[in-house]
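Only one chain is included here, represented as structure tokens and corresponding to the form predicted together with the partner chain.
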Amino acid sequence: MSMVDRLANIDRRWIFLMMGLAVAVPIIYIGITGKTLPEQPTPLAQAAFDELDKLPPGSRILLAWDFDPASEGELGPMATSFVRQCCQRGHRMYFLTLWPVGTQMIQKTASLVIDGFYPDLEYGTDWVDLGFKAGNEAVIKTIATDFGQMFPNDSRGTPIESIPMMDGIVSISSFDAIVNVSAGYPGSKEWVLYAATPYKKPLLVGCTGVQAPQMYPYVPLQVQGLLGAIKGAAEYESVVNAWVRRDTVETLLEEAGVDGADAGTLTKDFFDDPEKLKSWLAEPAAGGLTEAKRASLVQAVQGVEPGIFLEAQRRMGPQLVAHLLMIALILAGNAVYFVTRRRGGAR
């Protein structure tokens, strides 16, 4: 048997096999190394944290998380980002689910990003968990005109109006924006359909692979920022990851007691040269700092991000190998093909 024949009844279990390791290796090679591919936002990521960014703080933004432990690997990092950006900037956050699973993907997001990094969060006052309801499609259309109607109570069984940060709170117009995690249906064509569009909100969606190419033609119009698969929650993640340090730097040069714009200064010049942070924790100024603020500022300026803030950058290490082992495939499946056929034609 010739190298081609073989090569053309090759058993499926070696496929397997191969994509089974070009997943794998990358994953404990990265894990071991903690080594991160370097990712370069496009235009949409951008555009989705910059509609986030530009509200001010104490926006309602109304989440819906729209998915599953099936889709949870492609999704899971988007919604953390989108948690972490909220609560940086002081966000009021409302989380929603049209998916009977999703009430665990609330909160899943909500104790490792609100309770893990921002505990001071409130619940009640900064971020509300109104759970699942079902009606799909009819959920939204409710909840464009009269919000009570449909969530009486928040996931925990409080009355809306004994919720603080219900008040207000009449119909899909009081809030900012919708941000939109979604695996399927019901999920951000939904939103785009019966929220964003007939009501003109800004809408944010992040979505699996599968749905991505389907929803490009509402950008810019219908969805003004949108996050595909696993590649979009990295550009995204890595944005919200260097604002936020730049933040976090700001805030503790302030708390410092260094004034506003100098403090926007001294902070673009640490990110521009790390050594200045150094020659500045020497200076008097830097005595105002607790040990563990310097040592979060000097974190910050060096980029240490934690874990949990780098799994879609993570993931795109095995996506990479991954990615090149099908483009082997298809042309190994091609040139056997052709080899085979031009064989069969001589024949």
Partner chain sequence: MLKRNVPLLITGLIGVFLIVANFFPSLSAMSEDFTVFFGIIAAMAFVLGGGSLLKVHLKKISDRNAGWAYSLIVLGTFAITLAVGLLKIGVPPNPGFPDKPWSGSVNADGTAFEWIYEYALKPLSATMFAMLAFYIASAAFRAFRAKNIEAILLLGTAFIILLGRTFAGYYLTGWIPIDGPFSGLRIEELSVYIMQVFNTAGSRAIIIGIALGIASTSLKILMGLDRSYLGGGN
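Switch from the form predicted together with the partner chain to the form predicted alone and give that structure.
Only one chain is given; partner chains and other molecules are left out.
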């Protein structure tokens, strides 16, 4: 029996086995090594990062978490990376949701990122959880002109007058940018129609794959950055992670007394060649660093990224291998079809 005949009569269980291995092997490999496949950010993912990065520290960012646990696989990593960038940049974060279970998503993101990696940030001064309000787009229409009418208290029942960072928040116009992570209605489209468009506020959107095509027409006028599904999340995640590492190294170098421009040059050198970091730490210029900061510097350059900030890239590995297998099977199937048809025609 020829190879073509074998492929034409292959037991489908072999196909199931190959697909199972295509998914399982990348998961096991990434889990053991902590290494992920490199991501090249698209202009939309890079624009989302740039929009938050260009705002000065202390800017007011409204974060609307309009999703639930069912879509967390796609949207959770986006939410995590948005918050990480805001924390690292020093922005003030105002969380709210138009979905009843969105409160759980806010609490989970805050617990994982803020409590876990930025414990110095103070509730009420650096971030606040305003919780859920029913009413769908009516909520957006109301806070567009009177924020306190819809949110007189935070999710803990504290009056907003008692929360320092709520001072001066009167409407949508009080915020410097809006970030919406959305799984459907109400969500991104409503924030475009009733907040970003009429009040000319920068809007960054992270949404599910089926929702992304509906948002493309709003780019770049109403939506400045768009992350679609887990692919968009992985691209943005990789950009944020790389920037956080560089920013951490530059900050530590400046604390050691290195000039800002020189700190940027050294940072690039360290990431290009980690051996240069060891040489620099032995120089007198590194004398201003404590042992703890030395360890932090080495970790930022050479250490493994915490798993919470790699979730999207980890999930892209199995997708990539499985998709390549599917393409190979389709090509093989078509080749077998045409060869067997040719044989039939010759007979």
